[in-house]
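As structure tokens, one chain now follows by itself in the form predicted on its own.
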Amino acid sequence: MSWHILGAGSLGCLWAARLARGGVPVQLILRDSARLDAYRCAGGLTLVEQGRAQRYAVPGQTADDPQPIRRLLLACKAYDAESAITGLAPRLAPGAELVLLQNGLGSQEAVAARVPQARCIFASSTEGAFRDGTAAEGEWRVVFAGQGHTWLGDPLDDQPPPWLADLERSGIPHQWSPDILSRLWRKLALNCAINPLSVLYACRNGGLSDHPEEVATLCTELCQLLHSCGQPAAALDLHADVQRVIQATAANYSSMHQDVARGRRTEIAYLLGHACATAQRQRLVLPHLAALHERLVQYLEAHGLPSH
């Protein structure tokens, strides 16, 4: 059965190239005919792994193609996910399965509400990839930067799907997680403790070592939030894990910092915004988290970027 992939960013292209390499049928869905023409001119996707480049002629199509979709990887940004699936909903075959590879929380529930007839599987990934802008075909040339892992799970059905064999065959490191929400909450908490401060202090992740009290206070409040949401496992040793990530990625700029530096919309609503909205619903007072959200909103607006 063929996979369809919507979201031709670095991770979407990374998945498409590896599935094709594993002999799994896969199609890229591109937003319009001009983008499809540009993709076809490039001759497919080029995956660069350990300095070696290999091209894969993954077929492409537009969203209005009539072919039914039975298995879809949604790899677009969190703020585009709901509208993207609304456009594709008429193409979903009965019993279609969706893999939702979005940052943060909130977009997954919005997508699932739009397509109640489909099975929605949530994913959390630590893999790293970027598009090689130095090459002429840079938009379709993806560098596999960091070997990581992808956890997949379905909050409504803990039975793993048989197509995990496709990922095995394609060399995509993965694990079925019966408690995927715990993993997503943990990643959200890590992002909330690191990304906003890296933007506000205009620093690499390692620069947050200069603000230990602020980081510790945020971790304390995030742990309160996780416990109130029934996610105690996600709160376990959070502060130590945040410190570990800061040290391990000291030379890196966070994804939110990179978005701001490039003048792109951030995923604030699905990270810090989601955390603060959840706290409000729980009637939980988290003053430092709320103040951080307000500071970040003001910063984004001052730089002409969306704050939601």
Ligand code: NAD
Contents of the next structure:
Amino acid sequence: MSWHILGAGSLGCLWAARLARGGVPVQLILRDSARLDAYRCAGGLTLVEQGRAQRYAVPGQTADDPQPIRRLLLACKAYDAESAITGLAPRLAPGAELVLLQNGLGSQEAVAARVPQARCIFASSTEGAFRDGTAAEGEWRVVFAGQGHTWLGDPLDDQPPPWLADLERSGIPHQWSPDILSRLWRKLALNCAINPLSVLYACRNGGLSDHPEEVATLCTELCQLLHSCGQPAAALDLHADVQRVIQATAANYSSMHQDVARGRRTEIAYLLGHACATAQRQRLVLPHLAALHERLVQYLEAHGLPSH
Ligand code: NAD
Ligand code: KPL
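Switch from the form predicted on its own to the form predicted together with this ligand and print that structure.
Zooming out: every chain and molecule, the one shown earlier first.
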């Protein structure tokens, strides 16, 4: 059974190349026929691993292709997920399964509400990849920059799907996680404690060691939020973990910092925005988190970037 992957970006291409290499049938869904033509002209996608580039002629198609979709990896940004699935909904076969690879929270529920007939599996990944736009192959050249792991789970059904064998065969490190929401909340909390400050102080993650009290206060409020959302496990030792990540990634710029530096839209609405909206819905007052959100919104607007 073929996989479809929507989003020929960093993670979409990383998954497509490995599935194809593992002998798993896979199709890439591109935005429109102009991009499909350009992709075909490039001869497929190129994955660079440990400095070695290899091309994979993964077949491409557009969203209006008539082929039914049974298994879909949604590999776009969180802010594109709902509209992307709306375009594909008529193609979903009965019993279709979707893997939602978006960072943060909020987009998964929006997608699931659009396609109630499909099983939605949420994913959280620590793998790292980026598009090497400077190369001749253009935007379909992806560099696998960071080994990591992908956790997959379904908040409504803890039975793992049989196709995890495809990931095994393709060398995609993964684990079925019966408590995927806890994992997504924990990642969201880490991102909320680090990414906005790294943007506002224009620093690498390690630069946050100069602001220990601010980080600690945010962690306290994030823990309050996690408890009030029924996610106490995601709050466990959050502050120590944030400090560990700051040290371990001291030389790196956070993903939000990188987006802002490149003039790209951020996923703020699904990270800090989602945290603040959830707190507000629960009438939970988290003043430092709210003030951080406000500062970030103003910063993004001042830099001509969407703040939602
Ligand atoms: P990306 O921007 O590199 O790729 C997304 C692709 O989706 C783009 O090519 C875009 O054109 C395409 N797209 C959007 N809407 C579409 C539509 N309707 N039809 C067809 N194509 C469409 O993004 P990415 O870096 O691969 O990130 C995807 C998600 O994974 C994000 O939520 C990100 O936070 C998360 N993530 C990324 C990494 C990483 O290292 N890149 C690591 C962990 C998590
Ligand atoms: O995930 C991250 C990101 O940059 O998005 C880390 C490194 C954990 C910082 O929040």
